[in-house]
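Let's start with one chain on its own, the form predicted on its own, as structure tokens.
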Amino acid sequence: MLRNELRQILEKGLHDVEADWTVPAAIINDPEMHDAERERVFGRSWVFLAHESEIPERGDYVVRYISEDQFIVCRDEDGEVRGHLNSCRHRGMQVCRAEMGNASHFRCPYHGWTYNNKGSLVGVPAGREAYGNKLDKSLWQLKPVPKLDTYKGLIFGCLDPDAQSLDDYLGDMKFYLDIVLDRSDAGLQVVGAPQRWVVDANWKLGADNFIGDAYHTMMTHRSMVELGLAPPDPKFALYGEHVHTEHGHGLGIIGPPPGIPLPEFLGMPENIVEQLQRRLSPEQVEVFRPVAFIHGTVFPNLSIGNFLMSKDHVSPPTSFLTLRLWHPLGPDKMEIMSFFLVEKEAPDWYKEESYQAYVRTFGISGAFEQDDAENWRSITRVLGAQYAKKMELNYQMGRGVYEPDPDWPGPGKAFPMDYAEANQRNFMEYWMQLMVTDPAPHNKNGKVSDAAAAEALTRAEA
């Protein structure tokens, strides 16, 4: 149960984000808020685990996380994708201590219980002497991820066995995910292992930044304009559409600044352009044709960046695709996992140029990445203090300036410029709905129950 003080903060926040477009600062860096978040947000949401191309062969595996629980995501001997809790059923020891590899079996180093990659317990040392051969191994398999599913190569897991389907959870966001994930016949491949690093910042700041914060680029990344790595207009992220859908998802779709010609379809190779025009719907092609940047977040902690940028000040811009996982390690610390993806059928020259553009801008040492991380560290440190966490944060950008765009060809609620904060409010509102709703937020269709949400709002307005 939530402590009364936390509940009051969240219920007031739920009211204010709708009525006043503000968000309580206390949600960023508070240990009790983080403890509740692990159960109420990460215990109920579909969380990205891996891309199928990371485990192409039978026996391939990676170790990934939902909050603090770690799972072996593997392709078993029959080629099926599975997810097992990385914990022996005897004493709870890790059965896999490498982050990735290929194995037909996983053995606990403590007492030697051994599991195959389907999760079945197949070996118990001294079984005859210790258990009289009476241990029923079928009852002691590795615990599976309660719900595991894939969408266009992305593997998601959910700890709530009663959660809605992944298909319903993604909802209208699939229209936009397809533009990124499904534009070639052979699909995408993750190149190499994801880059990983730890930042002293709350995970929600990364999700907030990617879901809709185009506004920060003018100040935070101005040096990139001056270095010739971004279009020569400090407001280059203004010119686009700001879109959000149900369940807290959202993205920004930015076109070229006025007077600055950029290639259609992010300048992708001709063979990929031919395929995407055949595979995507006419509405998706219309959305994608003028794009220069796509940034978005699938609630709670998977972000997408598909950007057209130069690797240096003399090279033409090249597009690249990165996925970001903001893995919480505490209220003031997260591990960032950054994946580089490229179409399998893209020509080699494009793959190399795309990778170089990624590494030099949004890779672990990329200039954009360092700019953002310093801001997130400072915000987290400041908002963890006693007085600072009592204030409210302003999410009012666009208020009285513009209305939803009636001509937007895609689903969701869209606004005709990317300097807005509707996506962030949508994200925070869903986050607070999950936080204040006890204990099962879903109705029989798996969605946040209208009655539960209405009850929470009534309490907030009281």
Second form
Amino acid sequence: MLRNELRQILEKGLHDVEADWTVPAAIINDPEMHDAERERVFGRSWVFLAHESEIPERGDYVVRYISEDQFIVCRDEDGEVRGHLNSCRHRGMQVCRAEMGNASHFRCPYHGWTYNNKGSLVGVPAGREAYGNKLDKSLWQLKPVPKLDTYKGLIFGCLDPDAQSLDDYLGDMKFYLDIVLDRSDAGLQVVGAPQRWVVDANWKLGADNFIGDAYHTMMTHRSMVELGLAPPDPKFALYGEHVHTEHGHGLGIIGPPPGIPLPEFLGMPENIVEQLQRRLSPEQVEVFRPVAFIHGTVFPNLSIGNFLMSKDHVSPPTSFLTLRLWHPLGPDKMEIMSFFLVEKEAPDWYKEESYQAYVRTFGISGAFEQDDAENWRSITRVLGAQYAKKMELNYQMGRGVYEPDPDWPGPGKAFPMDYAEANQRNFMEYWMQLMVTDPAPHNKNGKVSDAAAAEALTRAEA
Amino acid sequence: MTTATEITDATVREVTEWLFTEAELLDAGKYREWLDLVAEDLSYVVPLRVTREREADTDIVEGMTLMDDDWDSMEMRVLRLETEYAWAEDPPSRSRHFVTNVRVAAGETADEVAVKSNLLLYRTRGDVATFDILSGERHDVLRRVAGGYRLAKRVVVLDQTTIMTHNLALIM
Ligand code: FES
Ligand SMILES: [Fe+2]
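Output block for the form predicted together with the partner chain, input the form predicted on its own:
Below, the chain from earlier opens the complete complex, with every other chain and molecule after it.
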């Protein structure tokens, strides 16, 4: 049940985001909002768990989270990707306490129940003596992730068994994801393991920043602009596109400002450029050709950064690809998991340069990343207070300035510049729709149907 | 042919002094002066660790790190701090490097020593009454030059897998 006060804030928020292009500050750092969000947003959305390249061999596993629930994401003995709740069916003990590894079986350290990597309970110590023949092992397998699916190497899980398919959920966003995920024959690999760190900030700030905020670059990252690592033209994001799709997803795609000679296709190595021109559709190639920066968010908490950047102030730029997961740990705390990926078939020199450019700019120590976390931390602290919480936040950029771009070759709603906040509004609107839509039985198939969303909106407007 | 340095009490004293002076510079935010203590072929790495079972060979991840710097990228960090827009450290953190358990051994060449030390790095920002702590072991290679030592190599093995501070903006 959503407390009345919260519902009022959210319904007014839904109205305002449409009518006034504002968002209530109260959604950022409030314990009750966070509790509701766990169930209503993270309990129903498809959440990124891992990339298939992290578990290439049979038995490989990593432990990952959806909200507080932890899952063993593994490749079973038949090569199939699975996700099991990391909790023994006897008393709930963690059956896997490492972050990653390779195992055919998980043995619970408490009393020794043993599960294979398909999740089946295969061993119960002193089974016959203790349980007679009464324990039907087939009823006590590890709980699976209710829904598990992969898209182009990305493994997602969903806690709602009635949720729409991953394919439908990603919808039009797939056109853009493919440009990043599907541009080479052998695909991507996560290099090493994700960096993990904790920031005293609400996860939505990371998602909001990556989905559309090209505007912050000139101020937040001004130190890097001065060192020549970010575009010196303060209007660089004019030469870009701002696109969003249903279910809250969105991205920005920025090319070089006129007169700046940057390579096509993010300056990727020749063999990958050859492959992508063959693999992607003509529309996707057209979208990708001029690109120097792609930033986006797959609702709720998976972001993508594919940037052309230098590893220091004296080297030429190289592109790199990072995925980041904004894993909520509370209203005012998140864990960032930052993945570096590279095309498996890229030449070694490119892999090395790309890795260095990533670590030094957008990893935990990166010269760009550092300043972002600083902002989100500060915002979260300020918006946790009672007076600040009553503010509306301004999401009005582009109002009266831009119109949808009729010539854009890709799907979704596109605007012909990346100084815009349409993606951010779309994200927040979908988030608020999920928040006000009660879970089943009221909404039996568990997704925010267009009807339910429309109904919520009408309620808010009334 | 080179022979390794003989480690005398004087060497240990010099090296320890060097580490303490370095810590003082870092805590005072004197990064430009710190850079003068660094060799031009610097390698500065903070490995990424993960939680693995005891039977695993190592918990240090191959191919990915938390920090991987050379002279140029270190200079970039210092230049960045010298702009007026390095918000992550402006206002600066208050930091304290506690350097202990200094162990000095012969280096691979006559002019180098291999130094291990333990590091506890305390960090606090703004008026928030909380702090972050990083603990780890440093593996340094110091090279003897006219008038002292230069840091040629540093590996900082931190004692956490999920890092409990919002960025690694400080030099460890
Ligand atoms: S809790 Fe796992 S065997 Fe008892
Ligand atoms: Fe940023």
